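A single chain, nothing else alongside it, follows as structure tokens in the form predicted alone.
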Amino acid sequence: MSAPSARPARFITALLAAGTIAVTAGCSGGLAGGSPDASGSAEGPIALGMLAPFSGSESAFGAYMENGAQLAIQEINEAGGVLGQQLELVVEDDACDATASVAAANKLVTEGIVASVGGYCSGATLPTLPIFDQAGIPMVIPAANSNDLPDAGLPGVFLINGTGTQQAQSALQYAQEQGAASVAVIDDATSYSADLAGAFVEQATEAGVEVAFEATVTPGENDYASVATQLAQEAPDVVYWTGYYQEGALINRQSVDAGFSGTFMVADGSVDASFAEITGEGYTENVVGTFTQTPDMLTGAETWIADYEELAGEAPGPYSTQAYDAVRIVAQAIEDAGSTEFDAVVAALEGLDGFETFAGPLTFTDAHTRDSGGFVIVSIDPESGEFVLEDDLLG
């Protein structure tokens, strides 16, 4: 495996400079008072809504996202707000559950949000799309990345995380760089997981890499011995687990116990320190993951991390930066639109050109996705149990 690398300091400098420009624009007052907030007032705060998991198996990610979004709002408000108005974040728990997310989305609508900056689990985000669409609320989704989201074809849906197709490309690139001749893929049947697994199989097949076997497991179980045994028997060089960390950690442990000795690659839904805790000591050396870089992997992000820690009282984690960027992107679009009106904000989002984000300059494609995924390979530090940068896939 290649040695860890870091993002150039000049990138972070450019990002922070771009953030300053956006905030300064909001502070200019040129459009002050020109647009009402969702409650009809031109004086009250502009409300942005966030759905994220604060309960359930994925609850570790909710606070990371909320704090990242809150940091962006704090910076923008301190610089004068947007259209002369302050921003506020309204957060609801979707528990990474489709039923809970529908109720939470309807609550956000009644609470008067003008844009959504949430969405972690694709399966929970998908049923909220028509709710926000019918309410005229654009969505800049920071984490959920199933192709099912842009494929819904709704005009107000924008993704700033790489898609499942792009993540699968990174996974296959790494597997091939490691000389893998055969791979396997296991999913949990959720939209995010199945979409990513399907993309990986399709791309591996096209590349002439043998797909030794495919399996789908049921989330929430404690025993995955059947699939673990099959994995040991088929002995692929790399297995790609596309579900979440709770089940992935158990499958890895039980597969190693069954005799599997290949690389256990996980997707971004499993990249959390909880994976190492669950899979256990002595079971992490074979684990790598596909992920977008977190601030601790970026040279020059020290000030941003310090600001985050001052706000949150703890270090940032997965999707803190994407949530931070989602707020900045929406704020810039509202500023550019001179309004919170749906069509104007959507047009402004479509018109963003090279907007600096932690994942690089952003210009939305016609499908309202990034033109590149920005995924890297991470591995587990044996001392801390945290995922750290392993390979930036830049060659």
Given for the second form:
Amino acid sequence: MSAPSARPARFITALLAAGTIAVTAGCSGGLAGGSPDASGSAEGPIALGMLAPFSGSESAFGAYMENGAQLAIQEINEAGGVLGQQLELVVEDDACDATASVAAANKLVTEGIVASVGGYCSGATLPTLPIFDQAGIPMVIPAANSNDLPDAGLPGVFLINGTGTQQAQSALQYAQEQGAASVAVIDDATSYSADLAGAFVEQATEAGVEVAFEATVTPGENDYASVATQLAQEAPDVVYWTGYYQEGALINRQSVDAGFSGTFMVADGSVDASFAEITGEGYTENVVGTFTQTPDMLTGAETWIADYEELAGEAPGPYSTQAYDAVRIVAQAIEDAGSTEFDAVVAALEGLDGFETFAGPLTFTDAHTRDSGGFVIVSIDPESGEFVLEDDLLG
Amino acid sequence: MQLIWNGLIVGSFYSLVALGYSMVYGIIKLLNFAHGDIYMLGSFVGFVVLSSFGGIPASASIPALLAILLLAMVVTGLIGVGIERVAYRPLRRSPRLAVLITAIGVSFTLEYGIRQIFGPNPRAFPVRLSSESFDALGVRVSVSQLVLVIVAAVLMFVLAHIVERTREGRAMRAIALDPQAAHLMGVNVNRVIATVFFIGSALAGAAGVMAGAYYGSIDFLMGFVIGLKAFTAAVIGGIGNLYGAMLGGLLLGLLESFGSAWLGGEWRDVFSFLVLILILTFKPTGLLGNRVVERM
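In place of the form predicted alone, output the structure of the form predicted in complex with the partner chain.
What follows is the entire complex, opening with the chain shown before.
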């Protein structure tokens, strides 16, 4: 690994910041042990940072992502590490909340990570982009996929999950295959949700599909009677809910009760086993979702699933594979770059060509998004309440 | 018409929670900010009891739910009394601000205590009321909504009976007028205040169980918004006035229903709190608040 003087100034700043904190902690007595060795990143393990929700309404996803990333790190370390050094994962809770994520991102920077492999909620990930950018830390974002992320135009930001535009394409494609003449869209005003809803409306309008209405709800309420009533009255063939599962499940139930009989399509933020539990028995037949593939939907992933279960003690879930891929992509890029220096790693990421991931071969576009979205359609299995593959949209 | 019905459903939740707010304020002039969290506790009590029973057949869901409802009312009622004893009674002669701050502290304690026990994720309520629905006068009415409105109406009727016709009720009204004089007249002030907390908390707990069964999803922060809404409802109706709380709850439900139909769902909270501000500005005593007696 190169000497600190070879790194760009901003990275040195981050190291200095980390050093200052370590020194201060040392002076105040006994806390230094908790901080990473500030000067030792040339010798110690290469630290990768991950922001994910471990508390709050999305907390289930944090563990899935962490374990996926840990599995990749374990495999890479067993195979000799990267540039002869071991990898290490540093995890912080962003609670799917912008304030918490900024604090957590700053913490990761001071802990001396060289790349970020986290990011689940777009709204929480967005404010962390400038923090990592200023610290010279490239980001490979496994789950968050709002168009706002690449639109920020920062050089170190890469998305390995399809964007809102790509997800909206899949949603519209399925709606049209089902012969839908009119669609509606409901979002929850978060960055990810509003972005996806906007893309869907735009594409539907272009494709000549009637958009019956657009609505926005406030997350965290229980009563969505007004939007449910509107759905029942306008009666679109397909409604696309772009928010998260808790509200989605309630809106679905209340809409069916209000007399809505069309397809209730949800985006990947709502694809969770709790959806069926909250929406209740007998309310799941009309539900489909747009989603990136999870290992249980893939054929030939049995070994991977077994490894994961051995590591985590539970089955993999949504975004386990993406987090796993994010670590492998970063490791590959550092290996290709021959250093952890920002520009070199970014150039190496841009240079990846057909890197094998769970969602297919990956090449980054100029906007640092993947060239193919990899979205599939899932529906709820009435027996288990789990989302299962319905249509891979490949024809 | 559908809007009215939707509004009445939400309004009946608001009314039940607002009653507790209003009763407590009427008696000891305390805004019990932990009241919304009692509602949340009610739904978690229901959740725990129902989960420990395992599956309950759908046919038995209404009687089972009524039994749970009563049980949860007793539990939350006792919790309410406990809170009053521990957090409010020692401060009864302190400045009002101190008690208000304690109330907020209690609220956070309840919220994050539940979060510690049950985790931050929303839980699915184990029993659902059947959602068979029928059309009446052009309105789509489901059985669960009907059950809910009836239970709420019965609870409110019982409460009105207690306050208007029993000795306890008379004592409550006496304390509301003047606690010292009531005390001199031989009213056991502490006991009556405890009773008020019991009844108010039990009503909130009942609303919590019903919300769990109706909406199906409960989480540790669910009491926060409804606490604010119930406060708004109590102010609209005239805080301290029981009929005002009932009326205010129903009115607020209707206002929200129409407001979100006109302006869109994301404006619902803006709309209801705007109403709160308007009421406070132009008629701070609320709609039925004319009978407020200023104590010397």
